[in-house]
Structure formats: C-alpha cells, structure tokens
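Below, in structure tokens: the form predicted alone, a single chain.
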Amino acid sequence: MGSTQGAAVLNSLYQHSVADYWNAEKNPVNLRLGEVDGIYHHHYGIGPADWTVLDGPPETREKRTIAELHRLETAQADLLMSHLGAVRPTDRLLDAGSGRGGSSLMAHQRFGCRVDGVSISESQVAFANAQAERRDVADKVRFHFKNMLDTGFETGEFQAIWNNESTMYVELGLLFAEHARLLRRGGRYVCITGCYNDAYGLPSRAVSEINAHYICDIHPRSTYFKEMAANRLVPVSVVDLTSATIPYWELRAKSTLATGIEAAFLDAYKGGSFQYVLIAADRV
C-alpha cells in the first residue's frame, strides 16, 4: 500500500502504533492453531476444554493441546455467528476488524453471502486475501486496508456487523456511530469482547497489564451500553461467558504456546474485574 492511502486510513499516532504491532505479530499462538485447519482466529476460546489432551505420549502432546485450543477458539466464533440473526445468501456482512479473517470465512461458510473485512494492518489483510483466494470464495470474501471508524462503505449496506475482541482499540461513540450508519434499519450488530467491571471499580492490576501487553485500552462494561444507546443500537441479547472462557486460559497456560500474559486474563476473571461478554443489538 502507498503511504498516501496509509495516511489516510491511520488517522493518529495511536493507530499507527497498533498497526505496526499487528504487521510485525506472528505469535505461535495465532499461527500454529491456524494451521490445524486454515482458519486464523484472533481471539479467544470458550467451553469446556478436554484436559485429557495433556495425557498420552509427550511426542504428541503439543499437536493435540493445539488441536483442542483452535477448537475452543472456533467454538467462540461459532457462538458469535449464532447471534447474528437471520442473514441470507443475499446480504452482506461486515467484520470490523477482521485479523487473519477467520471469523469471515467462517461466516461465508455458514450463510453462503458476501463478507468484507477491515483492518489497519496490511499484513493482516493481505494473509487473509491470500486465505480467501486459497478456498476460492475471493469474489464473495474480501479484506480491506481500511479503518473500522470510517469505512468508506455506502450508508446501510450490511445486514450484520461483528467486532470479535477488536472493540478496545478504538473510541466505542465514534464506532458505534459508524456501525450505525452502515447497518440497515432492523440489521444486527454482534461483538464479543473483553471489558473491566464497572462493580469492581477501576481498572485492577491485571486488566492494565493486559492494556500494556496488547497495546489496547480495555473500556468498562457499562460504556458499551451507554454508547449503544446513544447510536440507535438496542441490545437483544448479553450473555456473560466470563466462566466459560477460563478453561480455554487454564489449559493455553499449561501449553507450549503460553505467552506470559495468561496469568493476568486468569487473575482478571477470577478476581471479578474482567468479564468477557457477547452484547447483540438491533439497528432501530
């Protein structure tokens, strides 16, 4: 991409940090689960996790701890997909901040329609073109060097928007209002996230240590609402799965791919000051 179009999609020296994060990230843990079977998640898993995976030969206990972490983290996805209402062959989708595109190939897959996803990171857009040519569905799912807060697509084309743990990177009124103006009246939007607990107080110790790890700025629970309320988006559907995402930590940190910062997510959802919830809400 030439550096006028990259100023024009990163509009501060913020995003530009967090840009350059994602285009240099190639964490294990991204790319190994992603080759179990091609579909590159950027987020995390929920469910129960089958522990007997750590049991049998040690020769082969890395390949089968990896093999059930990418099948929590599908199954994470898969539960996203579930909300996001009634979408046909015909509509178009939307992934606001698509990573490696996995959610998005996961979606065409499941509702046989056009899927677009945005990212500031160009190395991330370009893997997952490459992903989408690889399965021959590039003339319905396609990646774009764009900026989740001003798109550029026309005013409501999209049936449904997800933000799948992409939601902390950015200020939730300027996002909300964006999604609003490009979701049809009646369209759905979805995101799963991770947020610090307004009952809790300020941010604990270990929500600002993740902050620092991923370069984010993790926001309160109770912003969600406020901004969704403010940008004609009303939730249909909150689901705390706080508890079910810990086994995915507690076994991510028993593996060959742990990062350092499991402890932190562990303390976090343990402690209460982090929840992890799923928010769907319609477009009035």
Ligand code: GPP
Second form
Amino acid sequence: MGSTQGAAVLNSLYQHSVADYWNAEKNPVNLRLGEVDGIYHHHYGIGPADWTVLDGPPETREKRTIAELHRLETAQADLLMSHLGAVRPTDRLLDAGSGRGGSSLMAHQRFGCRVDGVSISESQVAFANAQAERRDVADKVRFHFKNMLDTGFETGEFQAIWNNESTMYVELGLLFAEHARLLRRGGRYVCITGCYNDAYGLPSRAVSEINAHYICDIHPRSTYFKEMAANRLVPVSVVDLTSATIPYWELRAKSTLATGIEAAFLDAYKGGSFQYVLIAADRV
Ligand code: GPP
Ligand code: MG
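Same protein, different state: after the form predicted alone, show the form predicted in complex with geranyl diphosphate.
Next comes the full complex, this chain leading.
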C-alpha cells in the first residue's frame, strides 16, 4: 500500500459535507436513467436530442424521455473514452470521482482492461461495486473509498486517468500533482468539466447557483491549463462542448425528472459565463 495507509480519506469539513451529499443522493434523474441498462451516470449529456419523445401520452412520454436523456449521457461518456488514446487489455485505468460507476464499467467494456474507481462517498462505492458484481466483472472493475487527491496507489501504475465532472470538488493543483504521480510517462489524462469563462469575468449568478446546488467550486477555464502546465500534463485536445450539451438541458427541463437546477445551467451556458469542455492531456 502507498502513502494513505492509515490516513483518513476525508480530510476537511468540506470533504465531509460533500460525502454527506453523495451518501444521501437518490435523485430519480440519476436512478431512473441508470435503470435503463444498469449503467449509472453522474454527469450530463451531449448531442442532438430526439424531441419526438415529448409527443404522445404521459406514460410513453416519460419512459421515452428517460431513455433519451440516458442516451445523451452515455454519448458524453463515449466521447470521453474516445480521447483516452490507445489502451491495451493489460493497462490500468483510473476513474477519479467514480460516482455509481457507469463510466468505469463502460471503459472496461470498451478496452477490456482493469479499471479502478475512487470516491469519497461510501454509498457510491458500495453501489458501484454491486453493479460490477452483477455484471460479473468485479475482478476487473473495482471501486474504492479513497480520496482522489491522495489515493495510495503505486506511482506510474496507470496508462490513463479521467475525471468526468468531478474536478469542481477539489483544488486542481493538488489533483494534477497526484495524477502526474499515478500516470506513467506517455499516459493520458482526460477531463470533462463545467468551468467558468475567464473572458466573461468572475462567476455569474447562475454559476454561483450551480456551486450552491452541488456544494462545489467551479474553477475558471484558465486554472485547468495553469495547473496542467505546472504538473507535466500537456494538453493535446480541447473541445468546447457547450453548444452540444444545451439540448440535454432543454430536454431535461421539460421532463418530470427535472431537479430545479436546469434554468441555471441554461442561463449560464447561453449567457456565456460558463462552458462545458473536454480537455485531454499527455503526461510527459
Ligand atoms: C453531478 O452529476 C455532477 C456534478 C455535481 C458536477 C457538477 C458539474 C458541473 C458541470 C458544474 P449528477 O448526475 O449527480 O447531477 P444531477 O443529480 O443534477 O443529475
Ligand atoms: Mg444526473
């Protein structure tokens, strides 16, 4: 074992409050979408939406809307995976902030390799491990109650690491230092994140509402590049997904599963204060 042996996973009152949120979280917008095919996501969707799902009687309308939102979330995870580079079955991958495990299970399906996920929510870790067992892949996909800032995994162990909408819970300097340690040289890092737009100024009201809703701290776009450069992570692709994620939010806002945060996302994206981006970087 590495440096975290014996150390606490939760290291601040803030981290305790984030863990409490995710331990208690049971939003239908996450659970009912996950029930579609057993892949439970904790991120948003991208791509054109099929608006015809809103037609027809309420019974079919709800079922079809759930399936469509889930399809858009799965498309987001597929895009992330397509930026992980060449991954061999003998490689190891790390899902930093793994939620209920959806992205990790997809990565294993795609690459056939071992995947480890870490989360500071013990409920999420237990849920995700149960999903891996159900799918009979628990020997290859494992979820751990660990802090992504100090995982205790061996240095240079991973070919690729990703954060799928989890970087807004941590200081990026600390996160990228740990990723740089865990990645082998030539390995790949990918994140999809919401960041505030430096060109707009400081966080808008809508961005502040999103922070309050999830107890997170959305970083400016600039901080990603500054902290990557400081930690041997050299960007190879930057994709602005803002316009691609708007249909997801428009459809979600019209669904019975809306949580109340939809208007803030739409205001923030359309007003230009907030951006949804994918960044892929090489560990050099
Ligand atoms: C939650 O996904 C994702 C976050 C809390 C990160 C915040 C993301 C930003 C882009 C700011 P979820 O699927 O658990 O959220 P919800 O319950 O709203 O669907
Ligand atoms: Mg969700």
